[in-house]
Amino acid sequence: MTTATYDEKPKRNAIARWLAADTMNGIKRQRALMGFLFIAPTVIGLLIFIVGPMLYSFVLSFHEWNVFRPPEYVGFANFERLAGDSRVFVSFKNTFILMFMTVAILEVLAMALAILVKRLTGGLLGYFYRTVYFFPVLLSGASVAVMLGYMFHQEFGVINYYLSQLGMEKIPWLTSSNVVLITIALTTVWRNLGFTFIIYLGGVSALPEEILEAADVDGAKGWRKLWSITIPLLSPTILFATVTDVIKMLQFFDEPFIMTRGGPGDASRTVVMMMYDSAFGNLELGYGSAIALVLFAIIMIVTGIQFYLSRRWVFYG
């Protein structure tokens, strides 16, 4: 009897380990299950109005569809009309030219704004400036075109109103080939600036103290501080902003359109413009998919030479 009870103790020992495993199976199946589920709507969202969408404006890319016919296979047709049509590039120049002005205002500035915020405030006060940098961001980009367009009208903008009170000739914002660019980059800016402050704000937040002082008691201090200390802190910070920044910037499309609808003649239109007028105002949706795909290949190449060339100057502590 005794000997029979001994030689269950491993058999039991042996059945609770593997009722123990199978138990942790089935919790870690549970929670597995449950992660999908959370996911789910997520994902869903996804491949119904990103993943489907970009996949079928590939293959409509190659048709010449007009909504009142069936698509009608064409090839390279489109991408050849493309490649001949200067008005596309007109909008291309238009856009790179937005981009880069957009991105360099706002990257200086939002890193000036959150060193300064970050050194010269802090408690409520800190909050407040936090507050009101990012309060444009929750406007809508059709709410703010409408009413910095009329802030900028030559001859009723409020803006110019006070510049003849200076005694200053009024400035024909939107009316000029040679101005126009320049003020939907402003209004951009201005639009934009919060949430590209508080990405430079939780980089700052985030730099070590300790380096920082080691730097002050070394003497560093001013310019040679900012140039040889925060910034090369800062780098994955000021890589992930710009990066961010050109994706959005390669996409214009509210200011111009609501502010200039493309004017003067073809100055202010853009790349997502001239698709929109394709694909909706001409009802080319074939020609309007190959301008979005050569699009999505130029984002795709511009940002790819971003993280290359980020390899040479961005440090991971």
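Numbering follows the first chain given and starts at 1. Between two forms, the rigid core is the largest collection of C-alphas that superpose within 1.5 Å. All figures in this text were calculated on a predicted structure; none of them were measured in a lab. First, how it differs from the form predicted in complex with the partner chain.
- In this overlay on the rigid core, Val67 has a C-alpha that sits less than 2 Å away from its partner position between these two forms.
- Core-superposed comparison between these two forms: the CA of Val51 stays below a 2 Å shift.
- Taking 2 Å as the criterion, Leu283 does not count as shifted between these two forms: its C-alpha moves by less than this amount when the rigid core is aligned.
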Given for the second form:
Amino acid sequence: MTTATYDEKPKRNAIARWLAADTMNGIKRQRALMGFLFIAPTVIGLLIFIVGPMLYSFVLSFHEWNVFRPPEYVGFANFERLAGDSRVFVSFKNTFILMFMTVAILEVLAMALAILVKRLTGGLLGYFYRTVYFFPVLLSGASVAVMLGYMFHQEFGVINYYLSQLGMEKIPWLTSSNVVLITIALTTVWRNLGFTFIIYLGGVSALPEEILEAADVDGAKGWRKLWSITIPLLSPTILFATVTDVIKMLQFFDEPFIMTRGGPGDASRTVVMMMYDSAFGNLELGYGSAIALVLFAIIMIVTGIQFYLSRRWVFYG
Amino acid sequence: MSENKKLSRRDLIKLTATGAAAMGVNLIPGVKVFAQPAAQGESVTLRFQESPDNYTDIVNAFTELYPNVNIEFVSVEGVDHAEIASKILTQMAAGQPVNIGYAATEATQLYAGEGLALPLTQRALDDQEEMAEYFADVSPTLIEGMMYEGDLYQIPRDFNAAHIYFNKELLAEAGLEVPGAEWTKDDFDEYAAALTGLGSEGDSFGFGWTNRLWGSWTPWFFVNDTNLLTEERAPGGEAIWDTFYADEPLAEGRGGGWRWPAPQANNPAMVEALEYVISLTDRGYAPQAEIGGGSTLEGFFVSGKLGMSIAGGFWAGSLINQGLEPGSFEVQFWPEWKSQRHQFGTGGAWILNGGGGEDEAWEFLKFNTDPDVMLMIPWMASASTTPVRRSMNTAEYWGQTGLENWEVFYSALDDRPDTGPIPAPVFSIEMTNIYTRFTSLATSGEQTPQEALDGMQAELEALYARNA
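Alternative state: the form predicted in complex with the partner chain, after the form predicted alone:
First the chain shown before, then all remaining chains and molecules of the complex.
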């Protein structure tokens, strides 16, 4: 393909000619360049802070490196070790249990609250509820974990205090393998509920009124209307909220790290904690990178499965 | 490039991927971890691992004397010394090392053994006249704790030996006095029982502790005449002992630092010690062991929920800052069991080996040995640690806390030559993780002490094998 040139025009250098605005291709190229310039800060940021470290971590996973000595290439040794590491397996199991618990509670609770807030409130009260539910999202995970750690303390915590006032036994919230994951899940739900709630509130607010009114006219009420009309219409929102929450919850760190340090034993140790402990506690940065890589692959697979299955239940209207 | 070639999305992706790959590969093997040496004789910038809140005055005073030295603060926070060491090493991995670090016993051998810290023996000997007064004022026990394989690697600043703190209000309510220095484990047991169930809400515990390396159940196995790891002294160190401690009886028999050649986590004395500590919880005298750095425990002590707890001198000023009145708490030696051997951890500055500006960094370390300079650190001035200088541990210094038995802090070194450091070999961070993990299995009742210590021993043996 050639472009028209005009001898009467002043001579221009190659780039100027390539971007010449007096041709259709030149105009397209200018627009494309403008677009690329606009996204450049984001792309550069992604390259420096996301892609670069990811590539670095990928290469490191095939090395043994303890910071003090140069990295040594070890092939797939880190992955072979990982496959036989029962502690890593336990951390994956804990992470998935936590993920299932928190995502299930989050989605049900956030959707229910969004529907109630949309239905029951308006004006100032609506703003109040939105603010109240969203407020914990603004807090740092560390401070929430410290505060709730005190509240869940077996002997001196306020929760067990009230339970004992009701004549109940004190619960070892943070010191029993049978309970600790539930405690961490509750803490995480409390902190993250607001974000998921806002997503659902947006979805609920965007539901087409004419369809809901038609359902009313047809006599659909209560659970029937919720199950057959509202939830199907909300399915794209449910998909978005579920995918983002699952990705987030597979990266559990703050709460168990601060509240239990992974204990008792490894009962609340998550994959990211395992990665952190290996890389920065044990100075096995290659092994920590291998764990990170496997977690990344698992998140990709889980997300892919979610999108694949969504074709069967997500209704885009 | 043809003038007709479009700048396509694919081209951009290719370009960015290539750039990112180049960036990533450039960072990997053969990476230069350490900063380039500073140009000598010119202005020198030193990255110093401390908080400006604590050290600005000292740095200003130093740079008045050495205007060519610029000191940048690298503030690192952590719940314990192992976590701080992890963060320092992480910064190093990112190509941002410190030139002057501060490490406690937990990381002394890590930095020295991996070649990160500069040996300081020769520098101390070269400046013998300047340093003699400092060494004469510092217990040889602390100096030995900062040695590794015959060389001195850190200049101690403060230390803490594990003692028992008493809440005097609860003691009075129980009709008890602060026990004498020669009290025993049986006495302790009676105190723990008597101090349980008191206070305004009747919910106090006799004793509380934190699951970590220093001041955990570690003092209990020290007084049960054993240790997590076997102990021996490394050869060497004579230059320091002969030069600075020639007439000091406490320096006799010292070596070139401690070695911990093998784990012995599940020996009978260790099991017995852990069983005893857990029995305190089983009998209702102690809550479950806390986790973290001890701040939770401090809060419970201040609020009158604990009759006794473990701490060193650092608690005294800190309890006052938390709101306790001076004189409302007291301190005593750890009780005697099979022995009354105390454990300690000490901390001091180290210099990055090969980081540049070592001469200036050494001058800064020496500057920091002056007692007036030490007292410019706010928490040192408020008696929130135990100064390594004997002469600074005075009635005036500890008087601000109201402690009557303040002499036990330094006496743990001067009158008890068997006092030893917490076990902290080169791989102490990983060792500590194993130690606390299996301890939590025992304290939570998931495993018996024997089972937990058998598991601990197996993992420690594997750790030793990996680091052989």
